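Below you'll find only one chain, the form predicted on its own, shown as structure tokens.
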Amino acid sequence: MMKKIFLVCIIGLLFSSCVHDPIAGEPIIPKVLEPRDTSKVYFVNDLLPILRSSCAIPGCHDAATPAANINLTSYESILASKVGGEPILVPGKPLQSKLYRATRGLDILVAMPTPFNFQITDKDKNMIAKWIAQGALNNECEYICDEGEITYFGTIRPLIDKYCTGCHYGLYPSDDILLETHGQVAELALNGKLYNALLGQNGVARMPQLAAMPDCEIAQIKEWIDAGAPRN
């Protein structure tokens, strides 16, 4: 009897020491991200949110309605997109990449995004060129937020523009929600909808849709909201 109990204990220890659940399968291993190198442009951190907000929107270059068969929702879809049979992305060569050339209007009459959409800045356009010149890698680094004072114009507005304004802008904003002004952002902040959307809680759909905002950036927005969503 004692031998049976001892054998059961040994088997239990073996299963409890496993690093994965034998029923559920292999464990989810946390992704180890490289520290940020300020000389690099990171696709996941820096570029993809801007493309998704200002370019990969309904009627333009999202997955459901890819204008000119150009889908800018992911790294893989960007690589697969072509114009006239030629890839829109040529790693290492910004001036041969239509992804960049379109932002400068080098091949078309109107630069992208169109005047009806939220515009990306010259800084963003230069960032696209720099990313391509660095090899157009599907790279990602640690998300590190500035620990200085959180202000609307210095902290919150850049985050809203990076992740949200592209879809909530102009004559046809998503869900009829505009995020162009402080007043519009503050209203959603103070009634709880903005924070609920960032977490996808209390019956509010998570935003941004394709990928959650990093935790440290959500924390910055929460701190600003808790301070009364000031226009500072």
Ligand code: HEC
The other form holds:
Amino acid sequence: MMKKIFLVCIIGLLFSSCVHDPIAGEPIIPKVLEPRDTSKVYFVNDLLPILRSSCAIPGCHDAATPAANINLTSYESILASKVGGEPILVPGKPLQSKLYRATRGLDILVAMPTPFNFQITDKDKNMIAKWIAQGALNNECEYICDEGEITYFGTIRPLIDKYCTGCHYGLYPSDDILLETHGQVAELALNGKLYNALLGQNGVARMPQLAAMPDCEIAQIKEWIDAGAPRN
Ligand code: HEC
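Since we've got the form predicted on its own here, give me the form predicted together with the named molecule too.
Zooming out: every chain and molecule, the one shown earlier first.
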């Protein structure tokens, strides 16, 4: 009898320790993101994907090949990157920050990205300056996707340019895959590789490599693919 009670206690203890012991498993805390303040630039939402696709690319400023020792793959690597001992990012001061100055060619002969690379837009450059002026925080807000009609030119092209084109561009595109034209994107969309890459499934490498796109943007691309990847 004592043995039985003892056993029940042990089993009970085991179960309760599995369920309640916070050390036994990682507590799952959902990340609560702040609502978007439309006057702000958010590093993780707005800037990081562009820096990773257009600057932190193989042979330029990625972790493996940081040209001029400038590594633009993460907030931390940007903070740690220096030119002549000076940090490339001076929070609050865009005009003292080479991260911004380089995009305008203020110290060098060619503006970054170089003429051989996919160009970031004027809007992107202004966004970098604004983010620095706002204190260059490692900030992130909730992801909201426009509920309107999904079109190639209005929705898909801007997403591909933000997350992908920088690496899949020009004379030496990563994996020999170009994503510059509708035809090139539609081909990948219709043979299944685009969606598989966004989820990193069915043997296709996950793209972008360092962090998946937000779910609602992947859903927008899926909707466009399911509609036959139209050029609309
Ligand atoms: C920083 C550079 C970079 C970015 C940004 C990038 N790719 Fe890639 N991509 C690569 C490299 C490198 C490969 C080669 C596969 C590998 O080794 O990971 C590749 C491979 C691929 C492949 C083939 C994968 C396979 O397993 O066959 C597809 C499809 C692809 N990329 C699509 C995309 C899409 C879509 C995006 C944007 C959402 C994107 N890539 C963003 C560098 C990049």
